[in-house]
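Next up is one chain by itself, shown in structure tokens, the form predicted alone.
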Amino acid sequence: MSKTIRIKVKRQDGADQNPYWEEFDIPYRPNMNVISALMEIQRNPVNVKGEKVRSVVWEYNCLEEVCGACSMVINNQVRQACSALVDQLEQPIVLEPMSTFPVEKDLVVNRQQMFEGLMKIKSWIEIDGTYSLGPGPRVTPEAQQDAYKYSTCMTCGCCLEACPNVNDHSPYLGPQAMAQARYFNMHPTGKRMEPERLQAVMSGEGIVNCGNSQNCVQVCPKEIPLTTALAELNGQVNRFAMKRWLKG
């Protein structure tokens, strides 16, 4: 008898529908990841009751833990489905959508709030673009290395899912937006907009809502030093507030 894998999926037929659970048995293959398991269900969407059902909906793109599209909760841990190997997971493998974001269908969520957060902290460098500005300012190799860690953020949403302070009862933008504010403030040209970013970080949606649980840094797939960014950003905000107070 061939080996099978039991997959338990929390499903939802639409944004305004109630969630329900459905289980599937799929044939085992060595070196499978969760994405390949979902593809098996897609090829043959028959549940454990023998019923032909709608195929499970999920998001994926790069399959190399670079795009962040396949974020989901796997056995109670938020992570990337493409790097979650079946052989390393307890069965049944339980798949759920991230709960921090509105569910659109099955395992697909709407992460629009993350992009809105990036707009609020002005995560860009303003350059006119209509003419050459010449060579940019020099950046030391050490500063480049520090900044590179933050540039790997793929807006996957894992840190917001793990953060207990990001929820319907809090306006907190979350660790991802805070870390990106720190990242753009590190750039010599981006630093010109530092006061505007710090204003956003000081707002009711900002760092004051961080409870220092440090869950975010534990689940980040890219191992971005989020808690370091939060600590450094907190220091920047305090100095900025003090300067404003002294100026009257």
Given for the second form:
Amino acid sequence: MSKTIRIKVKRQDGADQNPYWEEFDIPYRPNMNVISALMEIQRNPVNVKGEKVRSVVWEYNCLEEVCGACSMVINNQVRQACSALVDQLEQPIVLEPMSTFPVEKDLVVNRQQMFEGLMKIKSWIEIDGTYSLGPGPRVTPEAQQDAYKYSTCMTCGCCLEACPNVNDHSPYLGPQAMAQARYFNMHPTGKRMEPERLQAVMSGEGIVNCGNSQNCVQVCPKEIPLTTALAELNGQVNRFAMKRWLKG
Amino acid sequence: MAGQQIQPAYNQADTRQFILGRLHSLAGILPLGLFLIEHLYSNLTAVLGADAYNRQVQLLQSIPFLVVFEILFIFIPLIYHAGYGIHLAYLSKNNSFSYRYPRNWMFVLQRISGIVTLIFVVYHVWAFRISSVVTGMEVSFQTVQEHLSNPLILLFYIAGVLSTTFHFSNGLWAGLITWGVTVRPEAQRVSARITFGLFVILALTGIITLFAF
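We have the form predicted alone; now please give the form predicted together with the partner chain.
Below, the chain from earlier opens the complete complex, with every other chain and molecule after it.
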């Protein structure tokens, strides 16, 4: 049995180079995912024209959809390459780097903007003081369960890629940063910084850019309730803005 | 809040875009949405005959300081909503052919219907409001009837009514999220059904009215 899989990759030799398409035929094995298919190209980087080429570069790490490194656009849909099973994909399998982020090489993108977004919304909890602050308040199991969903965010970038309002000419930080603002505000100690986070959510880079296409919640591999967080933040930030305007 | 004293800089962050965005939503729902409903209701009197329609037109035109209300609650919100809306449409990168989710189609349709509605409204306001001020034409059942006797104009009006009522109903669905009313996905699904029902009712009202002339 010599079944092959056709893979079409949008390649780019460097950050300032032009992209081009290249096709590969790789031997089929049962239960392959896109990562193992890319590994086949790595093993034998010969394209369909029979030319030996530079092997395709991509990022991967955990191989179990928890690290967020292998996000790419597979057959027009952004998702994790590790959980994209070849048997469930239409051929040729078309692989592209995420378009929202600057491409470094082939399928590798620079997701720095997401980490900058996390800094802007202050996605941390301040526990350092000049004296011991003591134990924090207790958190109910229900609140823990609620917060847990948001804690699984792996900064993979799928929501930013699918969001029509995250792009070059929009300042939007994206659903990921908004949901993380909501997450850190849920924590009883983190709540102390709520005004600062809501300030970031209220800025020109914030929630006002959300257009309710709700693609984010559809593509999120971790099934984080992003639209719920966005709607909650809308209410919170409206009240915050009103209070600040009326009372200072 | 403790943070307020520690971080004096946070009061200075730029919130202009946020306020402009919220005003866009508010303008679309309150003055423009309410006016749309009133307008469809008043026009529906055409179903009752020419006399009823002309009486309704007379009644509206007899409102004291009508022009002030028209400018404050229709013209200014409309210009602002349209201008900011065009800005918003320019900001988005529509991707509904890759991500074919129903809500993503609605997102794109909201932008398309916004542009169609703007073209329709500009023409409609010119034909029945501005030109009546300029030329002194009196708006009556008969003038509307003559206007709509052209099948192309009638078709344009049907498209305009569908586009306007869709834009309002779908915008109301988004507005309920923007104002923090519908939060859970289940609530948003129910509000989607209700606002779709509203679209059907408003669109039918408009189309029935058009065929009454």
